[in-house]
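To begin, one chain is listed below as structure tokens, in the form predicted on its own.
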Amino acid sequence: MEKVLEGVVNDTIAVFKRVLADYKAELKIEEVGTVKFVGQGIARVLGLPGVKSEEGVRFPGNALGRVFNLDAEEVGIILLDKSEHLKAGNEVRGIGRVLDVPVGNALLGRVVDPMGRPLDGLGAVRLSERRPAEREAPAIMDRAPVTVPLQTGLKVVDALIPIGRGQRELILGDRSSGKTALALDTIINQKDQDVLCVYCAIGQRSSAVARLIADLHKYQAMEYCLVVVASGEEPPGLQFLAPYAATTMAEYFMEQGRDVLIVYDDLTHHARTYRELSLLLRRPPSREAFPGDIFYIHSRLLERSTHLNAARGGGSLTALPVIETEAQDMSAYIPTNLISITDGQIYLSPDLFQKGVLPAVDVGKSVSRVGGKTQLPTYRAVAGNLRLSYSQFEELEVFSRFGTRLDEATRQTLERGRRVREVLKQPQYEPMTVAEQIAVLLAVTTGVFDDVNIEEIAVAQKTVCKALTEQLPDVCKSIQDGKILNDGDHDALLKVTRDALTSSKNQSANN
């Protein structure tokens, strides 16, 4: 035993001698700052003359911060970790690089904070590559036109307000009007669509985020999802960093040629967080106490969403930023900023929500400035005039309340419009395929549903969809592939629809 121990000691000494023989002492200059003041989410530091804007810094206890202000006498830093243990006099050291975040395939299926630290209890995320959280948007010559649709599975969106891969479509509405539900349904519908999804929660309640993650697991969506969470309990600096970090993680997949969808939920909290940090660090306030560059912080974020050209891999990053309005005021400061940055908006009306029209999309106030060019040709053939006719129906319905006598044509228009509105309703977690949407929209626009009672429209839709998938699988595949319906397919769809409804009526009568 003693000989064994002696051999181990001799081997250890030999290793030390080899290491020391190759070791050369080097002088290393390191800047060290001193904390002057610690506030709620910020710190002011003396020293660090060589530190750069947006550089990461490290406090005692391995707490991270990010350089925000470079003043003549001090450095303003936003804190990315809890600050209860920090105090004046603590040492601060720069990490020597702009704040970066981990990226890689291992992030898929995980729940992490903006710094890539796991929050799902599944162990460390093993990644070897890191990229800056703030990156330049792709150059104009590196971009390609938006040509491929991003199917949401929602009839009212895919038919009337289509979204393309690489587009930035704003979702806005009052509190509890279904904004997150619409984004969640879109994520669930990307299953088997070869689209990766990133959900970024900014300032949300932890319980709400936990429910959303549970829904993603329930519908097998976490396999192709990454969830980045900076809840309302986290430091404001981490909430401010969250959308930029999530975009960097999403860009990694885009630059590999993949199609990616990113949801920012929501940028209203992000703007308020930025206002809080700016006021704490004594930046001059402007309109509504927001700093003067409030437009720039969102424009530089959303400009990173695009469709890359073939030379850059052909990947795309589609953004669905969410914002909250107050008292249906779309002309407020932050909403107008984001409407001007994005390529369209989906407005969710609390009035429609209270009437049970779900999703509560106000077609008249919603628009897509790009998606119409990407929409499958079958949609244009079937529902090309649906948006206009539906808007006219809504106006006519308002005026009809003031009159008691209506002519037959007006009465038929109102009845058709009410059925269109019923068809556009859709329960949450029930996205529809393109073929199912086309069949239902064709049925309602051609008058097949005119004889169906309003209360029975939902059942009639299911009957039509079931008959379509069972009897016309080739037509379904043709629609899904983006081919234009010929006259034979059009007639076959109508025949299957009518026969299915007639058979259903007969069964109901016999029962």
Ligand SMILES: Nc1ncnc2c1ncn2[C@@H]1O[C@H](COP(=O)(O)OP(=O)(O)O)[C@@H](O)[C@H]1O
Contents of the next structure:
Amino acid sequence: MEKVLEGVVNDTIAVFKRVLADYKAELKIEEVGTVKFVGQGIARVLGLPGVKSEEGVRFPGNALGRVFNLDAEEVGIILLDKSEHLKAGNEVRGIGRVLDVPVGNALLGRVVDPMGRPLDGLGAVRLSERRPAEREAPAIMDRAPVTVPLQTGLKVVDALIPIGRGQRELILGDRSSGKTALALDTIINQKDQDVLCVYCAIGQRSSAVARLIADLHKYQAMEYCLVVVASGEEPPGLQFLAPYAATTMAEYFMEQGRDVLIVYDDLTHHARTYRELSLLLRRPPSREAFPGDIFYIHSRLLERSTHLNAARGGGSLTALPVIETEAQDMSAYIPTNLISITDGQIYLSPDLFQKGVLPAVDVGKSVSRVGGKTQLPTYRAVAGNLRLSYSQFEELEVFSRFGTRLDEATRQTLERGRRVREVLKQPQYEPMTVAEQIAVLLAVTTGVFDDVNIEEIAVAQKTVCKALTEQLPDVCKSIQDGKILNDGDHDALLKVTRDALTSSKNQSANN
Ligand SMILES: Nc1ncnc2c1ncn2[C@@H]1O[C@H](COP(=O)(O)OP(=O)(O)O)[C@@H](O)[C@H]1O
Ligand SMILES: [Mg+2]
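Any chance you could show the form predicted together with the ligand after that form predicted on its own?
What follows is the whole complex; the chain from before opens it.
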């Protein structure tokens, strides 16, 4: 027994000797700074002469921060974690690299904070790779023109303000004008379209975000979605970082050749958060007290959205940044900045919202500067001049309010225009397929809906869509595939539309 014990002891000693023989004492230099001031989401730190801009730092309790200002005597840091426990005199250590976030396919279907920490209670997100939150935009030579449409499922957008994959289209409007609803419908419409979606909530109320996530689950959109949340209660530094981190996560998918859609909801909050941090860290304020580089923080973010060329995998990142205007002022500082950075805007008008024209898109003030080239040819054939005739109608309608007597042609233009407006209305959560959109647009532009009462247009649309999917599946398919409508299909579509309307009329007459 003693022999055995002695053997074990000798073996153990041998192992220890071997390990110690390999051990080399290493000198590790670590800079340690001292907190001079902490509060309101920022810290000013003395020491740390070697830290770099955008480097991550750690406070006691593992609280994260990011270097924001590098001054002669002190370092200004934005805090990314709750900081109640921190106080002056605490130690600060640099992590030795720029702040990075985890990326990977495991993020799909998850709700995370900008640092990739789960918020959905589904346990840790297993990711092995990390990439910097702020990355350079792809070079010009790596980019390809935008050629493929991104269908929103909303007639007014797809027909009049089409968006292409890789484009940046601003959504702007006053509070509660349906901005989030438009973005959400677009996400819901990406089901089975091979487009992954990233929704980045910045500075919103948690209840609003919770409602949105519930909607994503309800319409089975969560499986192809990633939600990145920095709500209004989070430290301002985390809110500021959210869109950059979300873009890094989205770029991971893009670089695998996937088409990705990212929604920033909203950048008004983001700009305000940046102003708050800059003022606290004493950067000089300029117009509306925003710091001088406010344009740059949004342009460097949105420049990362693009369509990569085939050599880089051919993926794309489409951005829908959201901006909230005040009192319908599109020409305020932040909105004009964003309008000039993006490739077009969708303006939502509270007046239209009040009149019940939903989605409340003001066609005259909205534009898409690159999407037109990507639009499926069928749209151009059916609704090519709709934009022009619709704005002419709107002008005419204003005039006709003065009670002048109208000639027959004007009256007809007005009647047609009202029907077009009725057709462009669309309830929330009901995105339409391309074929359905084409069928109703064709019906209204060729005058099939002229004999339908305005109040019955919504029902008539449903009838037409149902008849189409039941009776002309081949035509549906060829429209969906982007083929141009030939004469035969065109006539067949109109015939089915007319027949469906007549039979539903007869039916309601019989009842
Ligand atoms: N097309 C629509 N049909 C019906 N209701 C809508 C439509 N678009 C938006 N809404 C409703 O309008 C309200 C405000 O929309 P929301 O998207 O939250 O506004 P915002 O993001 O501009 O503040 C919501 O209650 C939403 O359900
Ligand atoms: Mg909103």
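Keep in mind that what you see is a predicted model, and the values were worked out from it rather than measured. Residue numbers count along the first chain shown, from 1. The term rigid core refers to the most C-alpha atoms you can superpose between the two forms while keeping them within 1.5 Å.
Per-residue C-alpha deviation between the two forms, core superposed: residue 19, 3.7 Å.
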